[in-house]
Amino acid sequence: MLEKAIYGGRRYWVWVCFLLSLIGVGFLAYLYQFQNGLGVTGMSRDVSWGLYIGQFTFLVGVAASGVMVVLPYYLHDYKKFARLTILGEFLAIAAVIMCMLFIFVDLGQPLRVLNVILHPTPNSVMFYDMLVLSGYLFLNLLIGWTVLGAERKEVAPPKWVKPLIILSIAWAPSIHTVTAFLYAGIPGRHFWLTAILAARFLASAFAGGPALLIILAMIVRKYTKFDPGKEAIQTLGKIVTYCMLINVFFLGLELFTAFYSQIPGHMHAFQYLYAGLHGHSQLVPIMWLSSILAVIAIALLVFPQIRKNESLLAVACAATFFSLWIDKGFGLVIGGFVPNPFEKITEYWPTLPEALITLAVWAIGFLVLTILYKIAVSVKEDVVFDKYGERQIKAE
């Protein structure tokens, strides 16, 4: 199948080739990092994890959203995602693969990924973090790849499949929950010793990634002659509207504790993040622009009227993304690192060459979900599908 992804109009090719020009200039930036070391960064020794673990931790919960329609079409036969399901697993593919260059783009040596591999340490979260991810990418390339070419053959994915496609939705809040564990397990970060953290990265993994999901969807209903379903789109804004609805509410528990309780080490991040601290404020205006975007999903996710204007519901998910991007990529990994334990503020900016790498890495992403995609709808445009999204047998 895969030389279906060598086939494409004049847009592909131009998508294609701006997708390779970013990350020619992100991979010279990689290499400017790479001479000079990780000082060419924003980061420091007081915030040790900027950008790019910001962005792998949102990515990781982009993977485990996948779950939230996997598991409605094979557990509960909502045939309504049948169509929706293929789309759901190389988006999780794609944002695994960003993962794991985050992390890569993170040391200071790429070569020391090995270490967790040649001198696995047990006791580490991080150890079983490689595990989970590699696992769950192994798991939705073999689901995802052998359920497709079932499909082109026209025939039933083989009875294996199913064993482990119940392991993958068992697996994918886990890839979630042991991301938390990484941050909650630091005790001497107050931001991120909550019991709820792990609560709150699923709430808003199944908030963020659907709403990327949807907006993908559209682009491939406009541009291919594949359909998705647009009762599969309602259906899916529903799971981001209480999503999204609970991750505020989590959000809210935060406040209140820290707050209410005046715990300094827990309220001195939130200050810093929405107040500023110390005449320090770098941040203040990204995360008040969260807590909008925020609102405005919500407005527009809460009523079912104006959630079934497709084009309210685009804004809607565009805005719910981004909102949690800011909050869970950027405001979340920094706020945990400033005031650090001795009330010292040492701010953070990414630098120039930290985007730039930053945006390739997505750029990577992307691509890898674009030729996925291409296969995906091109297999789909040869198989004629019911109202319920069941296969049915092309005529000749």
Second form
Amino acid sequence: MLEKAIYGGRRYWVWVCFLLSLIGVGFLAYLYQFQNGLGVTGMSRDVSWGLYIGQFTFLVGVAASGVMVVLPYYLHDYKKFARLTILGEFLAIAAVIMCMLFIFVDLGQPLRVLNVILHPTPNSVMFYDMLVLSGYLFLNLLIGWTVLGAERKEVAPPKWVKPLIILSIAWAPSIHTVTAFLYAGIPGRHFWLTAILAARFLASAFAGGPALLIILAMIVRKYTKFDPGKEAIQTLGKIVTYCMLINVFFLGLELFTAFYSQIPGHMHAFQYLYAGLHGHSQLVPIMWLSSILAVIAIALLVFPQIRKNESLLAVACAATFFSLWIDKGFGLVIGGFVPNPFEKITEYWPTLPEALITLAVWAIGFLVLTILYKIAVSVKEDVVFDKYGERQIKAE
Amino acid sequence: MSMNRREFIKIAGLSSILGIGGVTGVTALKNSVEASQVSKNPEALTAKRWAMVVDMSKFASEEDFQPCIDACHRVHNVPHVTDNPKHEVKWMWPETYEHAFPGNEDEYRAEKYQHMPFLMLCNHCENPPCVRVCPTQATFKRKSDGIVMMDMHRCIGCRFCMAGCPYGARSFNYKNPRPFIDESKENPEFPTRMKGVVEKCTLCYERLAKGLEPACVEAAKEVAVKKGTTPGLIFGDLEDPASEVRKILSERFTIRRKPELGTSPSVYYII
Ligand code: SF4
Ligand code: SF4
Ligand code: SF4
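Can I have the other form now, the form predicted in complex with its partner chain, not the form predicted on its own?
Below: every chain and molecule of the assembly, starting with the one above.
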């Protein structure tokens, strides 16, 4: 099926070349970082994780969110998601690959990365994160490829994929839960030390991931003959709405506990992020941007009449995505480090090489995504669907 | 020390490949290696759990504590990174009370306590979160004496341990540390590090093995001799009821940093 990726129009190749050039620039920036050490980033002794780990965290959520289309389709037989599932699975693959790359570019000694496997350490959450992420990648590759392959041959997918699909559904929340445990089990970082963190992660993931998927589905529909289905997009919109509301509710729970209890350690990070602390307020504008985007997103999403308008839905999804991207891909990580264990403040802002590397990893992700979607769409364009979006299988 | 940790691992790995040692064989070998690390040299200082007491009454000004810091940083080739405070590497340094013991601030506390230079170092926690989170065991607690060690050749530089340490005891080499080491003062007996690894106080395990006290403790003694007082840093075995640290702990009021986190630090402060 891979050969489908090399037949494309002019637009396809321009896009691929654009991504490749971003990757090239980022690769040079990475060589610079590799040569000079992580000192070329904005990270410090106090804020020892930054944009890379933030992006990793955010993207684990995007990867996990694939389950939001797979689950209704396979467990509830929700036929309208038939054409979306493959897009969800392939998005998960691209996201997991980006996750792994973000971990890799964050390492101080990347050549020693195999030490994690050579010296497996079951007491480290990182160990489980590695296991669940690679397992999830494998499952999605296998399932996505097999189901699509069967579709191309216009036969029913082999029986053995069904149990794997069920497994992948159970697996998806685990990757984000384990990722939350990276943070939530650390003593002395009040911002992260909260039992609700994994739940918050899942809620924001199940809002942000499907929001991205809606946008992707709209793009696919615009530029190809393949239509994932209007109703499928609307249902996804509903999922985004509920999850975004739950996410904001969870954030409210955190704020209540911190500010009603008035325990300084619990309030500090929120104060730093949203109001500034002891005159340090570098993150305040973007955190407010995130909040405003969240309000806009919710205002557009909660009213079904507005949500049914696809261009407004697209705006709402973009707002959701960027709001969560700032909140989780940036604020969450930095907030945990400010103030530091001495209650001093060191601020963080990414540097140019760091931003270029980050951009390149995203470009790699989008390249993988483009190729996978190209294949999926080429196969799907040839397949006949009935009015429910269920593919027509000749063999039956 | 005839065999270091790396060599042990190689041998252990090899013997298990060859089927010489099963799990028990490896464990036995590991124990003997652990033992050899501390008892090979008959003069080596040993303990069940090393601890340090910092007597703040002896640290009034910079001239009292700076020699301890300098001694540590000199014998361990700790880079003096001056061009960017964000990349600072330090194994021992002073903090004021409000920063050393955050959450215990009191605006009416006597001035003299507010400005005391509390010496910070790794607490060699009995239950160290840094060890718990490390995905490669590059930081590990030595069973024989409780020292939280670093294997800088194994560290992948993920900095999970820095997020995990609630005491800010760890430094990361954001760049090649070698240009920041004064060559004329370099200690050829202690390895220098490369960029991309984490480092911290290792309680002078290398000196203990030779029968020497930690460098900072030695420096504190020199200061004490000059001033005609007792030293401000006291080092000893927490599990030996007859040790000096235990004697102090049974007589004086001491505090530890953030004991509520359950890490059980091995560094005590007398105010
Ligand atoms: S003080 Fe920090 S680095 Fe030292 S043992 Fe405790 S947790 Fe680990
Ligand atoms: S930075 Fe090194 S010592 Fe720290 S957790 Fe990672 S591998 Fe372990
Ligand atoms: S015990 Fe050794 S390594 Fe630790 S601070 Fe003192 S001199 Fe430095």
